[in-house]
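Below sits a lone chain in structure tokens, taken as the form predicted alone.
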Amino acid sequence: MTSIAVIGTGYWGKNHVRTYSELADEGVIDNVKICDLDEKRARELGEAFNIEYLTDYKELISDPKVDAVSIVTPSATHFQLAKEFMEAGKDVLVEKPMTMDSAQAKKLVEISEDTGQILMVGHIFRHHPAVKELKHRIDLGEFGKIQHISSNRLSFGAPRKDMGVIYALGIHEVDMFCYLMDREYPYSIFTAASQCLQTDIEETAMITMDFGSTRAYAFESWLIAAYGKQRDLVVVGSEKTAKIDYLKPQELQIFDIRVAEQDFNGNTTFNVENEGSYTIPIPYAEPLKEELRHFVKCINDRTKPISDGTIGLHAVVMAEAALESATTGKSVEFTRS
């Protein structure tokens, strides 16, 4: 069995604590501990879930009963914490972005390889039930040739001060697009971004990724009030189209619609073949719980996570490229393989 500590109990850290507590109740792990610099917050959460809490993460490093940690702290602290815990023989799940710097991300991958410790990154949408179903159907060839992918991640609220939408939101899309296309990197990334409230923090960005015959577009913003909270993904294939509302993990919409090309005496014509649309129901599973359950399985089986350190590194490299493109106004090219 496994004992896990959650470091950081802010908005998302609380969800890690709740979910691990549920896994402990189910007998998937032995117990959970909490660590946060804010003693009041740690105490209140510890009392709510009847979990031991502390304020100094170094006590966890020397605790032989702690097998692994979830690092859910500000992104700037990820590198040092993940480094120390892996070097101390603990497995690590670190939230996205893995680091704010690709050199640091690469170093964490090297430490994981040298120590043999599990390094998993919280790219939660790889564990989304509808995404997993879509990926399976794409791999089977059900959609034909993928022509276009688009995603909207929109909301309205006060922007962050530590990072803009590229690292905070767009990192989901750059990872997801490569996951669906079964590629490490696109051929290139081009980004247009705007800063309305802070000169060094982009609140809106359009990220375009070139996969050769496929283009993928990600629209990210904190400043659009017109749609409420919008989180969706559309994949257009030569045979079918799919849509996922990320807020509905139990649904995958399929549009059995295509444009057919015909040749009449050397003249090309096009017509629409519409077989209708339908929704595939998917058994409900909370993406975070699926992610943490997967982490525990990797710890116990010593197997590579589906979002391992290398995946986290690739996402940081692409986020860096997107930010560079937004700054220079030029595409950033990747080596074609």
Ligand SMILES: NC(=O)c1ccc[n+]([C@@H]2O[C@H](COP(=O)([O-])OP(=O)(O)OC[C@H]3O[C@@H](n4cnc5c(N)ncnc54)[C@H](O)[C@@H]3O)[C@@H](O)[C@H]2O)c1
Given for the second form:
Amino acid sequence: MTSIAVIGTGYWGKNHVRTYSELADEGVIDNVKICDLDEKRARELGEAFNIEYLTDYKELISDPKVDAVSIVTPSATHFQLAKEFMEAGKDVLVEKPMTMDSAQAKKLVEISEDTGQILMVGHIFRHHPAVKELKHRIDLGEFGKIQHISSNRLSFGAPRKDMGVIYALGIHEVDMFCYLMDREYPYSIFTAASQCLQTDIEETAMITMDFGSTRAYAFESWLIAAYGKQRDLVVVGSEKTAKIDYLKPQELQIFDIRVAEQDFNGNTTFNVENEGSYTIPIPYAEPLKEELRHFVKCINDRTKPISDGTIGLHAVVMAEAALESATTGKSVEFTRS
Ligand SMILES: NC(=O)c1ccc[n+]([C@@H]2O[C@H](COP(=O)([O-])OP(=O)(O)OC[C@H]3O[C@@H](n4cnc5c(N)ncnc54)[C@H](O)[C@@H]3O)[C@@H](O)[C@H]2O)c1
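Switching conditions: you have the form predicted alone, so give me the form predicted together with the ligand.
Next comes the full complex, and the chain you just saw is listed first.
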């Protein structure tokens, strides 16, 4: 059995704490501890869930009873914490973005390989039930040739001060698009971004990824109130189109619609064949719970996570490229393999 500590119990870390507590209640793990520099925050959460809390993560490093940690602190601190915990023999789940630069992400992958510790990254949408179902159907060829992918991740709120929408939100899309296309990287990334409130933090970005005959578009913003909280994914194939509302993990919408091409004596005509739309129901599972359950399984079985350090590294490389493109106004090319 496994004992896990959550480092960082702010906005997102609270969800890790709640979910591990549920896994402890279900007998999947033995014990949960929490650590936050903010003593009040750690105490309140510790008391609410009746779990041990502390403020100095070094105590967890030297605690032989702690097998693994979830690192849910600000992204700039991920590298140092993940490094120290792996070197101390603990397995690590680090939130996305894994690090703020690719050299550090690469180093963490090397440390994981050298120490044999599990390194998983919180690319939560790889654990989303509707995404898994969609990927399965794409791989079966149900959608034909993928022609277009797009995602909107729009909301309205106070901007972060430590990173813009490319690292905070777009990191999900660059990973998702490569996952769906079965590719490590696209051929190129081009990004247009805007900063209205802070000079160095973009609140809106359109990331375009070129996969050859398929283009993928990610529209990210926390400046747009008009749609509420919108988080969706659309995949257009030559045979069918799919839509996922990320906020509804139990639904995959299918549009059985295609454009058929006909040739009449050398003249090409296009006809729309529309056989209607339907929703595939998927058994409900909370993506974060799936992710943490998978982490525990990898710890116990010593297996590679489906969102491992290399996946985290690729996402950081792409986020870095997207930001570079937004700054220079030019595409960033990737080696074609
Ligand atoms: N996977 C997702 O969908 C998702 C969603 C939101 C945030 N995140 C990621 O989670 C991480 C945390 O984001 P957040 O919005 O919760 O931040 P936050 O600022 O709300 O919380 C961070 C917490 O970490 C604590 N902390 C900082 N350094 C610490 C240290 N050395 N030891 C112990 N505690 C420390 C802070 O006191 C704070 O309570 C970020 O990397 C973010 O990108 C992921």
